[in-house]
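So this first bit is one chain, no partners, the form predicted alone, shown in structure tokens.
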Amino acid sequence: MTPNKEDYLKAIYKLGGMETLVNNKQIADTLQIAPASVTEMLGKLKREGLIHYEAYKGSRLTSEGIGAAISLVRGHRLWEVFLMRHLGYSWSEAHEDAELLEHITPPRLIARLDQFLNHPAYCPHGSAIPRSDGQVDCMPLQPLNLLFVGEASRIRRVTEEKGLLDYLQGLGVTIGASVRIVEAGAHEGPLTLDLDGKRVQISYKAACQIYVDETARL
């Protein structure tokens, strides 16, 4: 299977395509490609038995497609753990090189890597690593921007996007850090945070891509 096809399967998986239909626009936006190209590729994946595709409705992974997607995501996130834990990679470097390694890693190596790393549950960016049976640990999360001023929570996941990862790492954002909203600028202005006891200002757009524990509200 080509890396291009694998990217489609991974995108459908991340968009919820194990259980529900994912529409073409969602896939095009995720992969940042033209809708016409998406339609053409989905036809190929359907013929190969990797997806169920309904025109004007969307796509859902078949059991074979699910297996391939889980292997890709699992390999990607395990490589991220390895690269940061043992080779000193940054957030964005680990993501970039894991994107390459996921396409050439056989199942045997994925299993050995998982064992070597002592079966981590999450990648360095906070995304859950699927187990070999496809099961995934889930935590109820919400975007940081939804916290009220004065509310506190803990950072659990960030969106894997190179520019964002470099920006957040430069500010000292880490998975597991405690965070409290100190001030919120008007009209989606920047947020001032107390981040593990340090004052940090962050853009509203970035805050939308940081996920924290859901807070209990009365």
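If the one shown is the form predicted alone, what is the structure of the form predicted in complex with the DNA?
We keep it simple here and write out only the one chain, dropping partners and molecules.
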């Protein structure tokens, strides 16, 4: 297994490759790699038994592939917890360096890091950390932009993307904060939020990447 192959597995996993067939274009876009290169690599991953793949159809992780992908994600998120909790990293920095560390983290290091950090259930960006047995728990969440004006909820997760993370952290967005839409600009205009009592403006696009508790609706 090489870092490159690991990136492919992670990409397929995040694109839904546990349940559905993932098409090559999505992988190429995610990894910023030419489609032809993707085809080639998928052939290798198939030969190694990590994915199911049929030409022109798409790819899906095998159980072995799922195991590898989940282990990578687990390592990534544990490192993020360490980097922020103990080394004072920012959201985006933690994500960046975890991206490097995950590829060379052997199982025993993952296990001891998990123990050192006291078996955290979530990474600093709010994503669930897969357990050592591969179990991943998920809460019912919805993107912030779908909240009605006046409706209150609580921030649970943000998408891990450098630019977004810096923007949100600069605005004071935090996991667990209570949030209420005060005003929504027309045509996907900026949203005015009540964030833990403070008034904050946020772009519509960013709001789509913030996930909050589903609110009870009839």
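Numbering follows the first chain given and starts at 1. Just so it is clear, the model here is predicted, and its values are computed rather than measured. For the two forms, the rigid core is made up of the largest set of C-alpha atoms that agree within 1.5 Å on superposition.
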Check your understanding: Is it true that K57 shifts between these two forms by 2 Å or more at the Cα, once the core is aligned?
Key -> yes
